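One chain comes next, on its own, written as structure tokens: the form predicted alone.
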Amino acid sequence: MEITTTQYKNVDVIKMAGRLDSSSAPKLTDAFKKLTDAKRYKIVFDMSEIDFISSAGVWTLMETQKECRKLSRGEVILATVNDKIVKSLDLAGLKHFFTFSDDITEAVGNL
């Protein structure tokens, strides 16, 4: 599992592939934490290659979203998300907590 980060002017795009579960969530948490520690709070998470998300992965996304939105500094936009994952977040009552985008470029432009 590889996590890549691409930095644009004031937005960072993080991409990961595979399963976002209890074994990979700590690595993703570290990647998000590096950004927020550097005071970079506008993040697009490219989920185009993620086919499964567990509660540990959801927790990572929620904690990062809360940190980014604190004091209206920014947010995490979830881009190119698998329909099954969107439905899972909706069933858990968490869909409203995130902004979704079908396109990375559009997501970067919206931040």
The other form holds:
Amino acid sequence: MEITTTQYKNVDVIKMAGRLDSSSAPKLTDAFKKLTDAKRYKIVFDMSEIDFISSAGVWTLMETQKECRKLSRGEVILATVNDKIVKSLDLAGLKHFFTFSDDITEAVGNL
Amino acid sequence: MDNTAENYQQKTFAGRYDRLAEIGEFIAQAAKNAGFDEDAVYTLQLAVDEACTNIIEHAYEGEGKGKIECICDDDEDELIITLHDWGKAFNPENIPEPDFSVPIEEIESRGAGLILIKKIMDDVKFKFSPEDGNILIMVKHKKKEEE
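The block above covers the form predicted alone; next, return the form predicted together with its partner chain.
And the full complex, kicking off with our chain again.
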């Protein structure tokens, strides 16, 4: 499982593929932490190639969202998320903590 | 009761997070064979992933400490998924349900797995004995044909 980070002027795009579960979540946490440690809080998470996410993965996103939203300094946008994942976030009662976008470029532009 | 190989599947996995994908595939296959649609196959995998993560984290208190036995019993009206571990007693029902209606900074990162299990499954039963460990039985009803 590969995680890539692409840096734009004010925004970073993180992309990973496959399953985001208890096994892969720590690696994603590290990738997000590298950004927030560098005081980069505007992040688009490209989920187009993620086909499964468990609560371990959701907590990685929640903790990053918490960190980014402090002092209104940023936001994590979940981009190109598949429908089943959106439904499961809703089922867990955590969907309302996230902003969604169907388009990576638009998400980058909106941050 | 006819437990042919087709409608009764049993497999044992190491209690490690890197085995969750394999457990997911096992469950997905059983759910597809039982006639569930794509959305239900996904959520059943999710419920089992959450339950197995809890087993590793709470019953075994870490990875590589013991096995997880998964049994899928495809009944006429329901799919019964049983997870069996030999760790310490862990009854998911004893865990208080978190409140996610509070602001994000007050959210503690726990408890979503149990919410998912309860919402996805129609029935969840738990048994523990010191000899036999934890047995978690999760039942999903099959939708009736269009009436």
